[in-house]
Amino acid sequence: MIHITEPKNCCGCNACVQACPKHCIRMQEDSEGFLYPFVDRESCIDCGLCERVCPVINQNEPKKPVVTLAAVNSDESVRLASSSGGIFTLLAERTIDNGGVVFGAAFDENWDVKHICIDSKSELPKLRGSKYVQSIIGNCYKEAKTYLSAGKEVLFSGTPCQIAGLKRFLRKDYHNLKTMDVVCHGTPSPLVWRKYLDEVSSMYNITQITDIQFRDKTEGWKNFSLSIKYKDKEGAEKTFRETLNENVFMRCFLSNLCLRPSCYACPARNGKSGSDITLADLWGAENICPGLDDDKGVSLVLLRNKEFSLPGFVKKEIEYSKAVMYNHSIESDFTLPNKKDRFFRLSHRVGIHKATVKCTTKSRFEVLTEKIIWNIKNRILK
């Protein structure tokens, strides 16, 4: 039976109620706006199988990428509309081509983020794009069986602990089956993100929000914005739109205030979850490969099984190391801020603007420490 102790010993993945052959596992959100499964044990059988397909409890070995790319999809349109180098497209492109089907994370119709499937070329712009908020999984395990089971082409996307809970879900290989996860962050809070929004709407007086962007390329790749498309009291179409530095949630997150508990121990980083294929920004990429870089994006892929075919784009191999040098979180952890209690605790009382202020402003003693650490990193680099 599972049973959770403490936080960080979830990652939310819904491998175990999905599993349950009883149904006796619900999710249920906690203070933090995160969801955790609970038993209703009357009805459990102890049958064990919701420990078994637990990402947590059985954590796969680091694997490092056979191969590693710096790439650009060739259609600018597609790459600007994207997070990086638009490479998440043209997997799922070619899915789709195949009479597949891809899931992935995307809005719905009161901005919570969710996973869905798509068999149409036409929905790949609901998939496409950053969500820095955890998404739902909901039955989308047990969809991708069916399929799967069916002969199915499936190419399914997530974070690192969404595969790995889905890898032990399906307890066996599928030969038509293709994961992707993303080189995450963390995990922010969807109860945070929701307050957000609601803060935001009361500022702008906003009626209707009609398209939201966490990865806007108006100011440039290396300083995206994020977006809220959105109609005023009196029907106007305006947009909101503030830089990655500017923005009070791009704050809090890149801040890890908002994340999982389990995102700062996380079981399934630095290829343990068991993908073939791993996306991210290459970060850097003005000295890793400047011929690619024009601030319009580009992506770094990791390809960690030489049986993965990529389709056709524009891209260069480079050196692991490099890449890792400049996005330290493919392979390490975030410190757990020692503010991240206050802040919750303040974002009940006070909203998430305040809150997020209040425990991002630095002291003039953080700033000169930072500075100084900044200075010496910068050197070693050069």
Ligand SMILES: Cc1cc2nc3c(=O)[nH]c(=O)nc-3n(C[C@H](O)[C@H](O)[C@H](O)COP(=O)(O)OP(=O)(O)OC[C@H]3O[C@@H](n4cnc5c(N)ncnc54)[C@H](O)[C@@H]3O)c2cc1C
Contents of the next structure:
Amino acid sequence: MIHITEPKNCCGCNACVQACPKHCIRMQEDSEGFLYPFVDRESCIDCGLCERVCPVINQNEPKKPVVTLAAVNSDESVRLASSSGGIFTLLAERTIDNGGVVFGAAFDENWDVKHICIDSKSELPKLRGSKYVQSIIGNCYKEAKTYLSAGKEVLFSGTPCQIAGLKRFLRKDYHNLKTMDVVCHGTPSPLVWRKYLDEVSSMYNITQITDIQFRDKTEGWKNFSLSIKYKDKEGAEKTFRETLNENVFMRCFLSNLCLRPSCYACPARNGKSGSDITLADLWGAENICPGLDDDKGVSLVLLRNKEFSLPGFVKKEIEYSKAVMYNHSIESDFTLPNKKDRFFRLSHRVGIHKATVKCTTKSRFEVLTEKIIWNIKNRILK
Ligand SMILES: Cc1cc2nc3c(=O)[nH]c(=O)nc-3n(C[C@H](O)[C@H](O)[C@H](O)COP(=O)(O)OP(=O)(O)OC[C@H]3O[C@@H](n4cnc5c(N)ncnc54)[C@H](O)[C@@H]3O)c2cc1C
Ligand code: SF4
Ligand code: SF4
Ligand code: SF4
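Now that you have shown the form predicted on its own, what about the form predicted in complex with the named molecule?
The next block holds the full complex; its first chain is the one shown before.
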């Protein structure tokens, strides 16, 4: 039976919950806002299925891509609404054209992030764009299995651990299953996200949020912004927009203060998920393929299954090693920051804004130490 002794040993994929024949596992939120499984021992029959489907207990070997591409969707409006080059939309459209269904992450009515299933192109905007919050899988693996068994084409998209969880849950290959994951920095806590939105809502007198974009490209793809469209107390429609360096939630995310513990020892990145294709931002595009870079978004496409046929898009083959050089998250985990516990303690007391500013602003001592280390390194290099 599944028993989580350390939080880093569970990525929250929900495979165990969906696989349990006695329905005796339930997910419970911890003080950091992440879900973990708890077993009702009375009902458990010790069948061991929960452990067999767990992608953290059963990890694959890393797998290099067979082809590495720089790519853009030629529909500029789709590319601007997408996080990088808009390639996810092309994969999803093809599945829908084939009469299939697409699973992916969407906001719900409270702006929490959940996995949903769609079967029409008009619903694609719900899945388009990265949401930097852990998405709740619910019963999506079970639902996908039902479609697969009925012979429908299924495109399942998500983080590498969600794809690894799906594959373990299914326990057999389906010719009609296509899987797409993203290169994953890690996923922030849903609780931190909820609290952040509450704080912004009271700071700006927000009565109703009408849209949220984590990758607003108004200031460019590289200098992206978090934007929130809302109505205030007077009913006026307004937009709040801050670039990645200005915005508190993005600073908290990119400083790795609010990631799920499993993200610092990811069980599925670097091709371990078993996905057919991995999408990412092609950071360094201005040097790797300057001809494609117009600061509106270029995707990095890592094709991991040579049987997977690609839809039509503008592409250029590039060197995998160059893509890795500019994009740490493809192969490596981020180090657990020593201020993470302090951040969560502080956030419960003073809120997300104050806790983030306190934990991301360097003290004079830290700046001085960094300078000294930098000087020593420089001298050694010389
Ligand atoms: C949490 C997270 C971290 C990421 N970290 C990096 C990184 O470090 N480096 C990098 O190069 N790229 C990263 N990406 C990937 C990148 O942001 C784009 O998602 C990817 O390049 C696809 O972009 P697109 O333009 O083709 O399509 P888009 O339309 O932008 O992609 C939408 C796809 O993302 C999925 N998705 C969105 N939010 C979530 C979520 N919360 N959980 C699971 N799936 C989600 C949707 O299901 C859909 O498949 C990350 C994405 C996410 C969601
Ligand atoms: S051992 Fe079997 S019955 Fe017990 S929790 Fe795991 S899956 Fe459920
Ligand atoms: S990683 Fe997934 S399958 Fe494993 S314990 Fe956590 S929720 Fe269950
Ligand atoms: S970093 Fe790994 S464990 Fe964390 S959400 Fe991404 S795929 Fe899952």
